[in-house]
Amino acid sequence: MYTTKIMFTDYQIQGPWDEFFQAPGVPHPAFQAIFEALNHTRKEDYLALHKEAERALIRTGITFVVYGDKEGQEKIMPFDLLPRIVTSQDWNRLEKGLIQRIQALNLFLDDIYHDQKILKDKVIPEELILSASSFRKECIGLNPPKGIWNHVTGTDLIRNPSGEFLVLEDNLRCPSGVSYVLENRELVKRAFPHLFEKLSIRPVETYPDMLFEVLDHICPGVQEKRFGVLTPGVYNSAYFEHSFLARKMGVELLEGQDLVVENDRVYIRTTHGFEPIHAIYRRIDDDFLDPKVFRPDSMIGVPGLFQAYKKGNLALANAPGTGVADDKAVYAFVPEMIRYYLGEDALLNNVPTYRCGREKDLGYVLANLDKLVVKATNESGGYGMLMGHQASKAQRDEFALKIQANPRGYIAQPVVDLSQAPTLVGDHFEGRRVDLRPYVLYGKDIKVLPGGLTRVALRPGSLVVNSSQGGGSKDTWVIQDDQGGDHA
């Protein structure tokens, strides 16, 4: 009889931190109970469960679109059935660090759109902020409901070879992926019901309720509240998620053409006439939100929406203007923000970062392109990036010209050997690199969904986990009561 243990017989623990094993065939102490439970699953049964999970994804229709893909087709994000597991001790540290970070980022956003004290005190270079393409002059003096700017944040974390979690980047502009978190959990529950009966795994299915509570908290004071999710439409890469969240929250799924603004109030067009709406979770970038204020050629926005928001007749999550905190050059200063606004040291460290807009850093980056990861400051999804150690000399030379033409537009970081997790490849397990995107919601208080999206670099040796670059995902279990010791 074959068991899952035999599937791990040839599993290699390499240089990076391994999320499941501390030695060949020996799991981290906290995961011993899970390892033993999995040993009751025959190899053939495990492979059958994995194939059924893949079929369920296709039936459910959880898709995304890779922009620029030659086929232009919707794709299913590859899913690995073996979960990534986080101990309660690790999670408690992450949760505290993320709450601290979100507090500081919110104070930073409120400051730069009002008094700009952090710039006047020269903690952050003024030009760095004012030159950011995502800094919105239209938001200067803006007062979002309850003083909250960043209602939904997806913070990307990695673990280095010593086991320390580091913040790779912050995502405050419509961070996607939470629908995979919820659907992945359902798939794993169906596959391993006995594990959920035996173990204390913290739930994630409360996310839609948490998001609804955020909208309710920031909603203008009216008797009959109405909420919606604003989507760019069916051709957006994350449309499935927009419709998924609207359905789970029981709110309207809206496109720009569904809305009209009259007398600085926003209404939904219905067969019964115009009906008011009061809070919107928007999945449209600032540029396209309101053609009267931002890009005049936007066909997916709502004319007059921004003015209704400024007047306090509508709540938006996230607030316009939050994208400046996504800028990867601004990211380098988050530890300074935490010290400046909270008087504390950062509980979660950044990856060391070189700003090419600074002359000293630029020289170092250009001289060491073969050792660095270079990123465009205003891109996401793995686009605008050079993995210097894997690139050819011609690719590095070409990228050097881009950096020199626009130094402010790039940062560089040393190559971090991401942690690995056992991932099914064919009929056996191999180590694949992973990151973690927890979702942080800011309403009446700040809450972190216990788990998040574990993204997997499915290509052998790859450090790029983005779905648009061929990555997949895993369910993420936060164990309420660890069965053993801490492994961090």
The other form holds:
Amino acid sequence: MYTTKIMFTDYQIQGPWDEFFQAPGVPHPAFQAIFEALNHTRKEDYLALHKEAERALIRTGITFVVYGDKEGQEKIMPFDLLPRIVTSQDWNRLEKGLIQRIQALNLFLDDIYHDQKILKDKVIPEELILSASSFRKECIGLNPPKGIWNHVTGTDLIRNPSGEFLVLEDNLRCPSGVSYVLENRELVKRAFPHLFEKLSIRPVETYPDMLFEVLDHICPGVQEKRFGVLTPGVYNSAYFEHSFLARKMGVELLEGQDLVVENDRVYIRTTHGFEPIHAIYRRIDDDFLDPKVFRPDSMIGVPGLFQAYKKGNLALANAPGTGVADDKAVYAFVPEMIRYYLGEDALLNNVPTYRCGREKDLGYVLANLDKLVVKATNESGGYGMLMGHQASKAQRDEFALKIQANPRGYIAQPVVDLSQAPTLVGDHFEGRRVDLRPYVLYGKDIKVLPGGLTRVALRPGSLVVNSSQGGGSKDTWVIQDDQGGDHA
Amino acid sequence: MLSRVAGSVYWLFRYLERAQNTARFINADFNQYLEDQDHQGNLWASLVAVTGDQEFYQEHYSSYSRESIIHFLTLDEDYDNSLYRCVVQARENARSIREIISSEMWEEINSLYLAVTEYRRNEGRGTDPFAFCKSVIHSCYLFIGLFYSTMNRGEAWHFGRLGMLLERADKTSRILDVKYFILLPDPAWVGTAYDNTQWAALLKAVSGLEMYRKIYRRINPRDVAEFLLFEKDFPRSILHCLQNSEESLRILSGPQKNLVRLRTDLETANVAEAMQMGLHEYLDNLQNRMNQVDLDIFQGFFAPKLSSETRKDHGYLGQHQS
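Beyond the form predicted on its own, can we have the form predicted in complex with its partner chain?
Expanding to the full complex; the earlier chain stays at the top.
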């Protein structure tokens, strides 16, 4: 009989930061208890638990759709049962950094859609913002309820070989994945109920309540408030999540066709006629939200919604226009924003970023394509990306042409050797690269859900963790402070 | 509740009931003659005839062999009422209203979907079609059991029951009609043991043989028709289904006029009347009137419009079918 320990026998920790071990066979001190508990589990049992977790995902239909794949093909996101663990010290630092960042980004959004002081003071080049395709002229002068623009953010963090967390992307549009955070926790709890009783892991199950509070906070003051989640529909890749959040919050799951606007008020179409709705967590991009204001060919939007929003008859989370802060060239300026608006140094660093729109950066990028990751500024999900060190000469040349044709449309970053976490491969553990997406909610205050989505690149050596590119996920455990403090 | 959601609940149940009844058609004990009778093609062809979709069948299939007909009824991807398509559409509707039904119900219909897609992927190879149909029927029972035991008796529940019962009434009428399409080899066979076994098979298809015997003992066509049409205590009889549909429609404050009239007509009718008119014609008329009720529900609940609205209606997942 072997215990789970044997599955670590050939585990390698050279190179990247390891999330679990500090030396071969020696976990970071905070993880000692978990390691020991694992060692009391028999290997066969662990493998059986892992299989059962995968089966549960299929049975319960926790699936997403990969675009470009055969239409309507649903897949489960591969799940690794061994959690990624974050110490309370690391988490407290992260939390402060994220709150600071979200606060600055919100001030930035409010500024560029009003006085544009940060542009006038030449902290950020005016041309950079005005040329961003995600900058919405329609939002100029907009006053979202309580001055909040980015209610829900999913910030992507990575960890470099010295263990420092860096911000890779701010996702302020419709970040997805939080349903996996909650479902992954369920799966792990079911697999290791005893472990959970012994350790103090901070809960993530409060997320739907937190989100509900945000909607309640921004909702116009009416007697009977009614909320909804707006989805593009069942064929959207994140449909499961939209339905999940509506179910957990106990609010309506809405499609565009369910909504009508009359006299700048929004109504839902019910079996008893039309009833008003007051706050919507929308998971439809700006572009498709309202064909009268944005893309006229949108079939999933609601004509007149934007006008109702402007009049203050409806609250939307997130506000339209937040995408401009997601632009990867704008990202490079977040540390300056923090200094400009808050008078503080950024607590979380960015990955160094070259903006191809700037001449001297462009020259460097083109000369060093083989050492850089190049990203389209207005894409997400791992699309429109070149991993220079892995690409062929032909692929690099092709990309160089694209960059030269539209320098503003690209940024480049040095390849960061992402940290690794032990992940089941066959019948043993190997190190696989991970990132971390915590979720930040901005309502009455800014709150960070203690946990997040750990995405894992399942191919050996791969640094791309996106689910659309074959990545999997892990539960993320944030260990409770010794003081038992709850920061959520 | 949202009109779209109400429509999806209703269609989820219609499709699931339709899938279950297709499984019942196939599983009806007709197969007991199949091995050694020369007119077996005829029996199977009757299953195509009652669907009302012979035209589609003739366009896509060259013979009325047992294999072709089973393929048509169970696996055909292009035929909207095949068991496979019904389960896919039921599950698609369920997926769009996961926040409305219970998790237990969702998991059951998702499991059924996974089993049916798996069966289809193997083109039915390695699985006996009758055993497969039986498992589909069981899964539907389980789903309906969960529906009755895990959901609030709110609007959604009544829309679900309405969809299920109206579909069931329609399918019972079609099962009864199967006999019209089965030609006996010789008119002299009417009333023989052979004829009676076929009637017994019909009753078995609706799980009604034992309940029938408690009332009538002997099998004869007139009594079978009376039982399936008018026996208010039998849960799959047309009258029973309509009476209970009416209750749900009343609770939902929906358009009841046509349904009430139909139910009253059935309550006061008798089987002699139906036989005199011709059972097939009688059933045909019933089916048309039930379609009208379905249309009333569609217009009353699922397609409300603002007077100012000019936008084209997108419809909902379940396509209206007459």
